[in-house]
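This document starts with one chain, in the form predicted on its own, laid out as structure tokens.
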Amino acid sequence: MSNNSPIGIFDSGVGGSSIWQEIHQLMPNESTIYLADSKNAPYGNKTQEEIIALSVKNTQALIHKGCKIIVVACNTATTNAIDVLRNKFDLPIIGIEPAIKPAAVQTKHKSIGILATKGTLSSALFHKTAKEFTKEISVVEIVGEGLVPLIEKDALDSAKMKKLLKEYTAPMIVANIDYLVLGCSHYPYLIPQLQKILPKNVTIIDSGQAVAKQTQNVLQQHNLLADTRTRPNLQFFTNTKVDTLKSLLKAFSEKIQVESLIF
């Protein structure tokens, strides 16, 4: 492992590429390896044992490729498996959680919405965080059933997606929320549609920037930041077809490699 070793990132599919974009924007000289475990998406409907096993497998694959730090770009994997990963592997591991705290602190209506997977909303870590910061706040928790599979199929603008988003945001609008917390790394790709549906005063927040900043801080603490003169190697691997991942990353098409890989 060296300073110019890559940052490893994994998610239960293509959604964590939203986290990758934040990391790449903040640290453009860092090489990265991204694993999209789309074959097993979504993690949100799996048991904790299954989520842990998949998270361990993904982490091992990234370590095998020489990564210096692992970013778990999946809310469900973080809330269910992060402690196991940190105990099992001897390198820095960054997790991602729904940004409940900033929403709870900043809400003026004392009403916030959280859109997440079943696996995240039912986890012990989520309940601990929510209990700590939302004691005097109304919280509308909605399981985004069906959203991840549609994103994985590159069906962001489909009629079914529009129907589901209207259904899931309806109780939030009734509750007069002024903050919507996105609790899945796939969901930032839905922000343009959500902004059309929700009232103008609703602020949508996700954890991407915070995760990127934390990754940078930990790399600094371990003296592992890349040499700024290096040219980054940006690799993406998926265990299904590459089409959706390429579509989501088309703005970076001249710089990146997207390949199929069994892992």
Given for the second form:
Amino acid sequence: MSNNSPIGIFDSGVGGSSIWQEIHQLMPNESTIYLADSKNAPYGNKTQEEIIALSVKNTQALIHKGCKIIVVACNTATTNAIDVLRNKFDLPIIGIEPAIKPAAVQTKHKSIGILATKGTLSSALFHKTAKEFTKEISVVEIVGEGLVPLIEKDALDSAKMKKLLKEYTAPMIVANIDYLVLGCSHYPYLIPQLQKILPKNVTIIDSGQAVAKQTQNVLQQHNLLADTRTRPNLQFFTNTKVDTLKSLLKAFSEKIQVESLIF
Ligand code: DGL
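We have the form predicted on its own; now please give the form predicted in complex with D-glutamic acid.
Next comes the full complex, and the chain you just saw is listed first.
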């Protein structure tokens, strides 16, 4: 392992590629290996034990491929398994959590919405953060049941997606939220659809940029940033079909490789 080794990123499926985009934008000369565990998506309705076992498997696969740092680009895996991963593996591990704090600090209406998976919203880590930052404000927490399977199928603009998003945002609109926190790395792909439904004064936030910045800081602290002259190798592996990943990342098709792999 050296400073030119890749950054390893995993998610329950294609969603964490939204985090990859932020990482690549911030550190364009870093090589990356992305694992989409789409065969096992969604993680959101699994038990904590199952989420831990899958997160360990993904981390092992990335370490086996020589990664220098692991980014858990999945809120559900982070909130349920990050402590186990950090205890078990001897390399830096970055997680992603819903951006409750910035929303809670900036809301003028004192009302925010959080859309995330059941696994994230019921986790102890989420409860701890929510309790700390939302004492003075009202929070509408909604489980985005069914959204991840539709995103995995690249059905972003389907009638079913529209129906679910209308249903999930309705109580938030009633509560007059002015911030919507996207607590699942799949959901940034739904921002255009959400913007059509939500009132104009609602700001949608996610944690992608913060995770990329944190990854850069930790690499710097460990002296592991890639040489600026290296040409990055940008690899994506999925244990199902490559179609959705390719479609979501079509803007990068010239420079990335997307392959199916059993892991
Ligand atoms: N993308 C994931 C997250 O950030 C997981 C979604 C799922 O598999 O349920 O929570």
